[in-house]
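Taking the form predicted on its own, here's one chain by itself in structure tokens.
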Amino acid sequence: MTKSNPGHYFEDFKPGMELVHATPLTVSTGDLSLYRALTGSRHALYSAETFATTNGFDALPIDPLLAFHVVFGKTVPDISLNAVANLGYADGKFLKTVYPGDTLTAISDVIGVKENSNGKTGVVWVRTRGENQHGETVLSYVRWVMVHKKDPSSPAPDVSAPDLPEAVAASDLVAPSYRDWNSALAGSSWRYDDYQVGEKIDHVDGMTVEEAEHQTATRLYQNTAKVHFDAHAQAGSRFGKRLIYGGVVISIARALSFNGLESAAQMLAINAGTHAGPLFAGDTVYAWSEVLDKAELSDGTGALRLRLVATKNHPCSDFPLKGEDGKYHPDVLLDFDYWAAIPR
């Protein structure tokens, strides 16, 4: 018997199970600065307290994606320590602003399981919520992950797959009414009415990810997944080296999207997300976006539903996504569908 945590295997997960994850984290302006250094984020809303308070915030807020990664990282030892891959996201909502000094705790409910046909792995669906020190839910999302079985001969459980919405309804989005949005300080004069459904934007810039950077980013989130840290163990894996955490790809692509979406700073919801391919140290990330939908939220604020596509070593002037066979282009890393607030 060992006191060490071996992590959960597929057969350990049961629908209805609640997992209260260890190590609450008090987030700080230092976390925000380090996140900015690792991702290149340039949105004024998360860079200048004066800009944020002018537009309805109590102080300089924590970037919602940073809060998401912190909450996600808490779940790894209980959900994906023995994972093959994180497969996707859905129904993600950012419900309350997180400020420096807030303490985040993560709780997950198992909402579905399905064994794969090979009998060696299975898919587990969980709904995770992040709570602050007052017990208020600041964010909630569903993800599904492929997990190894400990004993391939163990019987398959009854299939229980959740019914998930295609997108978070615009009526469920939580955003402030921007009061005095300064276009010059934000970096662009483009606002809600300047974007059209179907419009595609090549974000032009690229960012090469170094080994030390992605290691530091994943440690910042206290994500303990073996595939990101243990080079010795990963030498015998399918790829022969460490994988970069998919959240690093999301955040870098989001930071790159500043060039063309400067004022769409605040992420409000995650509708869907697929990690289509692996990223390794030394690869360069590029990104493009498509406007999928629009919604008016208040007199001062609208929302854009955006598809964010990230590629590796492939500039995006040709907007790569899928081939005629419906499969992702081999250079596509990420297909991410989200809502973002933008001033009207």
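Bear in mind the structure is a predicted one, so any value in this text is a computation, not a measurement. In this text, rigid core is short for the largest set of C-alphas that superpose within 1.5 Å between two forms. Positions refer to the first chain, counted from 1. What changes on going to the form predicted in complex with another copy of the chain:
Annotation for G101: C-alpha shift under 2 angstroms between these two forms, rigid core superposed. When two forms of a protein are overlaid on their rigid core, residues whose CA moves 2 Å or more are considered shifted, and G119 is one of them between these two forms.
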Contents of the next structure:
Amino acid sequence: MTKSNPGHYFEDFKPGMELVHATPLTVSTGDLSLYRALTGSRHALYSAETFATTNGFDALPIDPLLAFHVVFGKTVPDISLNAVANLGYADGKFLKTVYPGDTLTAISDVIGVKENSNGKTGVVWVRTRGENQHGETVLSYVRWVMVHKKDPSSPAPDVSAPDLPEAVAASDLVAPSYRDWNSALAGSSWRYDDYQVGEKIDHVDGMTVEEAEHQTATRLYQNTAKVHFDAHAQAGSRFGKRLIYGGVVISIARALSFNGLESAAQMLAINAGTHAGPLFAGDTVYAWSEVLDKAELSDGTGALRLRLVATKNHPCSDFPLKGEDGKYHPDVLLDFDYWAAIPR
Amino acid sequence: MTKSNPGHYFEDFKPGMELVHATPLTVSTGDLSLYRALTGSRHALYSAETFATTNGFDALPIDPLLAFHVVFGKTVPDISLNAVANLGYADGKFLKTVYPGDTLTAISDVIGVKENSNGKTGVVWVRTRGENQHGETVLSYVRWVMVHKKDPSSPAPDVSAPDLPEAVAASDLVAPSYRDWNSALAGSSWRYDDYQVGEKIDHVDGMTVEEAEHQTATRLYQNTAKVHFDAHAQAGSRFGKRLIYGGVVISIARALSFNGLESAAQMLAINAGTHAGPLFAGDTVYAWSEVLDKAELSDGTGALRLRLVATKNHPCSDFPLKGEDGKYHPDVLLDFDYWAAIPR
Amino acid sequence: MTKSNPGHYFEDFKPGMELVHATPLTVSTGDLSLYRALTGSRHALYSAETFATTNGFDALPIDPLLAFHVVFGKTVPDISLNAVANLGYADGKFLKTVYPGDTLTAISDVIGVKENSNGKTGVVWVRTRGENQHGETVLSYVRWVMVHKKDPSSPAPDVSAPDLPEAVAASDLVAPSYRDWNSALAGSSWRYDDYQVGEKIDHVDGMTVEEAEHQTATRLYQNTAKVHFDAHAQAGSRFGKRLIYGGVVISIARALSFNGLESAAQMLAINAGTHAGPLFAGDTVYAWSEVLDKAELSDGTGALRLRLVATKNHPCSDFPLKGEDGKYHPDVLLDFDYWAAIPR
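For comparison with the form predicted on its own, provide the form predicted in complex with another copy of the chain.
Up next: the whole complex, starting with the chain shown before.
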């Protein structure tokens, strides 16, 4: 019997099932450095210990997106090794700050299954949480994927699809309290009141992605999905080449969004996310944002609900998103909906 | 007189001579992160402090192969700057755990020399040890290289070739004692008793290597061999391009072997190693393993003696190794023989 | 009104103005590892805690050039986003050792402006300092750049160009006192007395630079200059491709200079620097040095004033610099003048 991991097929996922994923990871200042060097991240809150501790943190924290990619990466061998497509994210909440030295373990609960009408694939919903070494949940999100059936003739399970919120409610956000936000060090004087619902921001800058960069980032997260690493096998695939992990796109677009959203440093929740098109090495990522909603969290802190759109080889002064047919513009890579804290 | 290092030639190596190599290195959590990000390593024992301390370590340890590459790298300017070929390794033992913060110094003793019949080159055997800041030997191995003579007319030295064991004896292995090995977190329930001598495992996954990746890894180890870095000079070489450091192949193959050998996390000894063919950027590495031997080390721990074979652009379901002529299959990169600990 | 940073134009710079730059950065052992892995740096003083503490440091320090690139990187959005050219450096002094855990903030004072005769651009001089978390200046340097005017019809300001020293005076160097310099571990027995003014050293080795490497290094320093990252936009530029950050050239050339200047590990001052030509991915960097001056700093320590010349695709046994017309040889990338400490 083969000892290599065959992954799970649609029939293997039963609602109520818990999957403890392999390889907990102790995140470190080394991960901080690599994350910065690979994404271009430059929010003061995640760059400078002085800035972080002045604003209510115990030490220099790990960027929530880095923690998210680490937790997500661990789920790949169990959830999406035989996936046809990553369909979406919802109800993602960042509940506790992660610091260097913390060890993250990923655990998923199967919360829904639905066979597709073709009888060959099905959709699986999981709620994944990342726990630290104290057993505290630091983040939690729902993800759904389309997975192959092992045997097309196996009977379809009862349909059980979870109810998912369109967005995390502002009242569910774990709000920080910034004590002494320095606009010069943060990179901008724009704060909560300066952003208006409906406002669009072109982040101007572009970032070209190399094979070595996305592979290194994806291994940093211990995400092992083959399509990102195996050029020999991918030569025979639909695209003929390696596909860049969607998390790489999210983090680069988010880093580009610094230019115009400097003080919206702290991601609080992921409401939704669609990977609208594939990114390949050599392509240049651009990004724009739209303010979808606003919420006052405390006297000193508010939250912006932001749409972050990433494109490839298409600067975003025209804010590309969808065509009249409702389909994504072919240059759009990502349509990502999240909440970020911002000082008032 | 030129101040740049001319390296040593065959005549310079005298049995009994000790070489203290330059640039001791303090290994850090930054090295851990880079090693993971460049190789794809994902054993829980070397990823998670919780997992490591639960199983008898004082903290999150440095992967023995990372320590090996660091020690090896330091020897290059003194041993193999004028080498024609790296001929082999033997009797490699990992004697003491290396932790972030430890400083490694490399020291080599010349233990054998033998001029080749052509009178232009000779073989040099060295035993290299890595010492930590307390003067404790953390690892030790024998390596032999073919080196140019400076002057073909210089007389041949007396032949002195060391006796080398075919493999490190199981009784010489420094055995860990795992206290509470969690199979789910380790990634597999396969343990000592599940592996049989003669069993072959296809590790399935492939990893394509980019120039930036192998250069970055090789500099991480402070290995300065020119063939890995200088495309301008290599354009005039036999291969016409940069050659990837063999240690990069070992670590990638070892990381790929996680898929099927998840719990054989800790390398205890290097018995032998042959770099059968060159790897170049753009090639995809695959790997398979064979269980060569087994040994019970304690009530809770055993060891597997494993052959790790790496190939390029050749998935390993057919377990390629040698042809009927006894020569390596042209796609084989590495034939590496080692002991790894595994819980019983 | 757009929220993305438009950068400053020539008219915005007023002598006496202070610019506190965004994103202070806490440097870490992760940065040390990446700096080593991306540049090939291997001075014992910046590699081994044991070597550093034996020689008067409190811990393993950050390479002064790494600190310089970090401070420089922060100034880019405010100083050189609309720069036509980086014209020079002068009077750069490393005043205090930076250790992992220190947080660096960059602050610039505008010290001179001079409109060019074309009325479209002008030269701006700034003195930039890096401060640690205690408000101590760790390094300070002058840089001047040519910047676009926003409005060619705006009046020319009064000319105010600073007086700059040709080189930092030896008496202004902050001298280390090495207590127990180990030549074997440092990599060479050449010390202060072995180097002569006028001596030239070919550093022999070459390093080819990949897109992924220079981008990763430049992001490590949080330098955001677009020309280094945006292949899509650069396709329409004069060179048609991404330009490598000059600091990458400085650090690689400096790392190559280890081979021949092993014990001149600690940079004390930057006297001048000219980026004579552009470097692109795929090019191979070579380097040579000339001893310009010497100074005894204390009983145990001296300083060498060194010219470090980097070339591309041109090994340096012929010490290329300038032609008879006084112009730089077309293969020369960098002409860099600095002081380094060396044990006597």
